[in-house]
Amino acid sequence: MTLVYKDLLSEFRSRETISSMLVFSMLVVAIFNFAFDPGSAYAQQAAPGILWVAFTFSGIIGLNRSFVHEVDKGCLHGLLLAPFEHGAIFFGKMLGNLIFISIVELLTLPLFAVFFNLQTLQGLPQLLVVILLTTLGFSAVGTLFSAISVNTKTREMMLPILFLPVVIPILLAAVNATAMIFDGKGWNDISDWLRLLAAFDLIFISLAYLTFGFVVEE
């Protein structure tokens, strides 16, 4: 929790990560709003994909900065020498990324609903669960690949190249579940997608935790 507190305090002082993520996410929503006629059938069909495009690429901006300060200022070596297992570093950074990405998602969602004339209040509990489960797996995989890419010269490009192919199953499940929610479906209708997201989260978190120590030692 100390590592999470450090990341939250650093972000509170600088406001660099969340502000850049939020601006990018809102720009994506605004641009697609001009590309489609709000309230049209095409806009309704494309809305779930647009929402997750905004969430995904704004999240990558935050993940890119996850280990930047630790590496640039030499703090990562200190963390590795601390008397606790490397998995604790992974969970601390993952939780910090989860919080940052979730904040941006919650701020973007109302704007998205207004721009695309969506009635999301009825399905809001289901949508929040889908967002939480997706963001959890997203943060786990992103934290691992952020630790891999941060030591490369082209870390801004390397992270999306490594990250996006792995999270495609999560994003497909999220888009399909979101589309059903926007169509007015209930818990029973999206239960299969929720179970799939939960299974992906369990697998990805376990694999990322087990391999994180080898990644940072390199």
Contents of the next structure:
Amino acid sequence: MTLVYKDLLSEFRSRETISSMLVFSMLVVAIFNFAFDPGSAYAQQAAPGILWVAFTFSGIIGLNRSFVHEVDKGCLHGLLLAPFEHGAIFFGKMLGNLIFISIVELLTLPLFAVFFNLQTLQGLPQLLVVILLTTLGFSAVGTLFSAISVNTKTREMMLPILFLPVVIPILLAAVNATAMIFDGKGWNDISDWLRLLAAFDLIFISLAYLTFGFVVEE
Amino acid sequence: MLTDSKSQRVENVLGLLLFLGMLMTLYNVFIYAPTEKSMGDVQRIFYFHVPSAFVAFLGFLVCAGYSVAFLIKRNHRYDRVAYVSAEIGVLFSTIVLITGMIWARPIWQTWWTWDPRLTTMFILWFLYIAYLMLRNFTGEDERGARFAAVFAIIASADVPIVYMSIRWWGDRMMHPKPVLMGDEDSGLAPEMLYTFLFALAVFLILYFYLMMLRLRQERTAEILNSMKKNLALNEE
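Please supply the corresponding structure for the form predicted in complex with its partner chain (the preceding block corresponds to the form predicted alone).
Below: every chain and molecule of the assembly, starting with the one above.
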């Protein structure tokens, strides 16, 4: 818990990660408008995919930063010496990442709705649940891989290569559920995808929690 | 020191078996096996495609198993086996993808379709490419081995999840069902079955032969490196 507080505090003091994530995810949404003919039926169809591409890539930026400070300033050694389990460090970092990515996603969403002319207000609760579940899975996998990639020679390059193929199933479920929500479907129709997302989250969180100790040990 | 004579002998025997087996397989596949009725000669690629898939999965399975063993026992040799096995897995999954495309072009009129099996194989290929890259970018030390083992475990858990989620995605099944242990009307003609099983056995021998070869190479490289280090120390 203290760890989450520390991460949030240092972020709110500098605001560097969140602001760059936010600008990036807005840019992705804007760029896709040029890639597809703006306002065309084509762009409307691709809207759920575009939303999730924006969230995924901006998420990677945030996850990349997650351990950079810890390693560069030697904080990780301090954390490891501190009298709590490695699992606690994992959950602290994961929660921090979850909060960062969620904030960026929530801020991107209104802009996205404006650009794509969505009347999403009625599906909003469903969409928020999908976003939360997906981001939870992203943070679990991302926190683990971020701790790995920060220690490799290529650093930022490595995270997407490790992260993207692993999260494909989560992404697929999220895009499908989102497409259904945009079509005006209710809770019952997306409950299958939601359950699938929850199951993935459970698997990835427990696996990442179990293996995190092996990554950070000295 | 460099050559362990017993494993060297096993390797030689395997190599000889492999040479004869490969000649036999070529004969079986192109001359002995009858031509398939509806697909024609293209079907013969099946005898390379399916055994390659078996070897690829075996390679990844061995990689995951030895990764777990490495994290528990911390024996460097387990890590080496995991690494070499993943390499061979990537090689054979590449062969699976390419032979599959060659077959799909005349039969499905397309090189590629997002069928659950195809997609899963493709993602599997990405996962283990990532695994090999991770190994190259972390260096030779024990830490790199730990990272790779953790990634291999996550990746292998990901495979059934990928397959499941793509099945849910929609009914796009195009890939032929397994002809062995499949439905009653999907069996193979006896000559084809024999050709297939023979090819499978030869591919499995090829896997073990390549494993031994690469493991010996890696061992030699390690000995060479430690010798180099000693020399450098002596010169100083």
